[in-house]
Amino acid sequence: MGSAASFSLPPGFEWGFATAAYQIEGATEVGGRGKSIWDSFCHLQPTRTKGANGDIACDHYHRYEEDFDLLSQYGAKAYRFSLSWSRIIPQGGRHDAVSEDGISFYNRLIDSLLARGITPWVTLYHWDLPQGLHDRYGGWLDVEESQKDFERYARLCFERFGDRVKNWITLNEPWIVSIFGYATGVNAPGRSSINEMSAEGDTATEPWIVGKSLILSHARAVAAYDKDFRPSQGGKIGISLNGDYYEPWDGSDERDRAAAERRMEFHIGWFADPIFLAKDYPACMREQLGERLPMFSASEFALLREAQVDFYGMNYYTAQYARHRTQPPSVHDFVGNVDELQENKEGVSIGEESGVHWLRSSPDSFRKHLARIYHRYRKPIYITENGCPCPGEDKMTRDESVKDTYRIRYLEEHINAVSQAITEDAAVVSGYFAWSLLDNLEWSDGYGVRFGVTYTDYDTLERTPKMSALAFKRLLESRMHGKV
């Protein structure tokens, strides 16, 4: 490995750490706060989160003080939080009350990182649309309804923050809204024909119908922005949106690099082609899914046109192998016909094994993700989420799991892949935010799983500082001076 010269960080370079509203808040009856699909779904029976569900979580809503004092204690310049759109508007709708309560949390939440000279970072939309909106409409499932009342959520919130809130994230991963929600079942609402435990859903058409739905009311929001507060606030706006780098499995069979290929446009071109480069979907998409895929009218068009993001959002922690198939795409297929694989033809794995199944070490591939996104797209990168659990984490007592050196050695190779991306492949990336400040309720998988740079007690809500989160603290500032 270099010296941290050789890996340095531009001037500038805005880091800090992420969360989102569901995972760490809690209080979720508390001041008129509306129920969000999340509530919902983690309260079915017989459970589909592991018994877990964020009624109380980290209690973030009344500790965000003792959080916000990590943050400072860990150096962060930058903080990425999301709102709960049911706490702004409980029943979530243009027509419906507004929650003055929400409002005013969120404010204080604002006027107490800028006090500490913590930069917010404000997503719109991490995944807990309010249940008022699903029980009326469908939720997502309205294209029309949904966009409408997107925007006028986003339109309170920039009026209503935007004089000090200045960085705004319209969706987090829509890929994992589509996808998770309404093809596997295995995130909120829960639709699926292909999950026994769900009972409602089409995966062949209700993931696509949600997906326009998602880059319309994105394109909507930006739109607004641009028009009628971007003048007088000056900030900027993007979208997150995830997406694992992909090696073809036999690097020398033509049939694998195209399925390499098209498992990234089924995961990122699919949002990012409409929403940064206003073109239709990837020609792949049209060809597998054919009329189930619905169709962008002139009028969208002008719409994707007119919404100009400033930033591309990434959210990146693995990559993986793609193998071809050779029989036909199954109805139910949504990566492009192909096999995702952790180990290539020779066994060769793509990285080390961390404390989740779906996540091994890649920071080379992170690398080769960054330089293809930016090339392709040419915004400015920040990366939204990074992170990882260590092996084994999930069954450690807190003194063990604060000796993370696993997680410390990631966000090393992560950050190193960034800063050789910016110097050698002329990428433009202007800031990154770690997952996750807290351990937290990690959706379907429960309480087990622990991202955080900070060990969380679930009895007694106790934050402990592990060892990562100093180290982050120095690696970043060593790289941004240059010094070994």
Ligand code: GBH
Contents of the next structure:
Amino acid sequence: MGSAASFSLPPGFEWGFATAAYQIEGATEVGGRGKSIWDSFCHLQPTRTKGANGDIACDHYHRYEEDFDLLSQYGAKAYRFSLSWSRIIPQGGRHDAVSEDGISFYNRLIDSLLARGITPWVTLYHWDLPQGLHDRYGGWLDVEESQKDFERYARLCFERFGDRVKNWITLNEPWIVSIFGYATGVNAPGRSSINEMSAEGDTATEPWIVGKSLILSHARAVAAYDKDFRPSQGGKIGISLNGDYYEPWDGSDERDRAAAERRMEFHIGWFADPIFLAKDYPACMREQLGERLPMFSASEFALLREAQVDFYGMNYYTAQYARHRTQPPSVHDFVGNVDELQENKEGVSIGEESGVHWLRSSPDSFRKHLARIYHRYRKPIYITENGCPCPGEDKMTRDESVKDTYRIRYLEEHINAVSQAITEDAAVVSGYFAWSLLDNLEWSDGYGVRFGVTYTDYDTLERTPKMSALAFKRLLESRMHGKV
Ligand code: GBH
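For comparison with the form predicted alone, provide the form predicted together with this ligand.
In what comes next, the whole complex appears, and the chain from above leads the way.
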């Protein structure tokens, strides 16, 4: 335990809750909204999402006032949400029609937040590519076309919302978009050569092409903001990257220490080196992937240098151990040829189990992760997602689920890690968003896995605050006042 002072948070620290459009909005047929790849994925192959889809989700589209009442009740200073591209441009492309209905929905959201004194943080892309673009040219598989269409979409959002929105996140988790969408195929559009449920895809090449499209799309949006919007609107723009922290499986084995570093390079350096440092991909990726990893041209590097972001959005949930492999990597490997484990050589767990197999609570790793990322990329960090489902929560009744002491402890320990990273490791961390405001569609896990601080009854759509919601408010308010 550090001293009392080490647990305080700096003045102006932003905090609140996060969500994403497809996970909460519902109303997929309202206002001329076009389909996204997630609508298709859920409806064409329902077994991939446990039969779930976002048609209704939390019906946030019709209930946002009630949800924002919750935000006010929870004391949130800020709220992170995403825009559905196909609600705004139903077919997605730069020559396609704009939906004024879609624009006005988001205007209502933004105005309602501001009226409550809550700062909107807007993600342009949280995985829901317009199906129209996927059909037209393969979506993110077309590096040239996708970046032009993304720039147009971003510009439209800056034009129409940027007078009031001052915090922009271009993309949520490009790693997940590339790998889950185009390597393992467990997310839309479900392309994979290693997943028996996928009929199409080329895992050896597609994720790396998609990654390049995402990097350049991000950069074009940032450059457009810098040139044409920042001078008059004066906001901030960044990107949210995911990536677990990796410890070596055998800390005394140099090869495992290298494996842990390599794993993080494949997860984070892949995007962060080009985006934050305007550098080529990490050397270990070039070495392993060779020509399958697309090059950046001189003009693309110039764009990367020009597109300087204001902050690093970090989505952090868990950590793992990395163990080196002695076999050479397969062409389908995307992790840097390591095994990923939740226990180390001595059988020590990376953390306490949660309500989902991939997430164990590892706040000490979070602190190391914050320090590592800050000292490497040198931009203020905003935690744009952090949270968990409680053990067994998927099987609980509402009355059981709201007594979420596991979540209360998880959030407190992770907030402590933030404080320590700031005060003891000299990392600049300027805000924190808990995932999530309310239970919602957990993508391919359907509605069973509950990350919310609010319980959602999917039959009645009734919301019930869990204990964590107010515990979190008390925690943050005391930390903001330097009390422990
Ligand atoms: C975030 O992604 C998303 O941004 C958010 O939309 C989502 O609701 C939230 O996390 C909670 O999951 O193949 O079964 O081992 C986090 C990315 C998702 C990466 C789960 C690791 C492991 C799934 N993580 N994934 S599994």
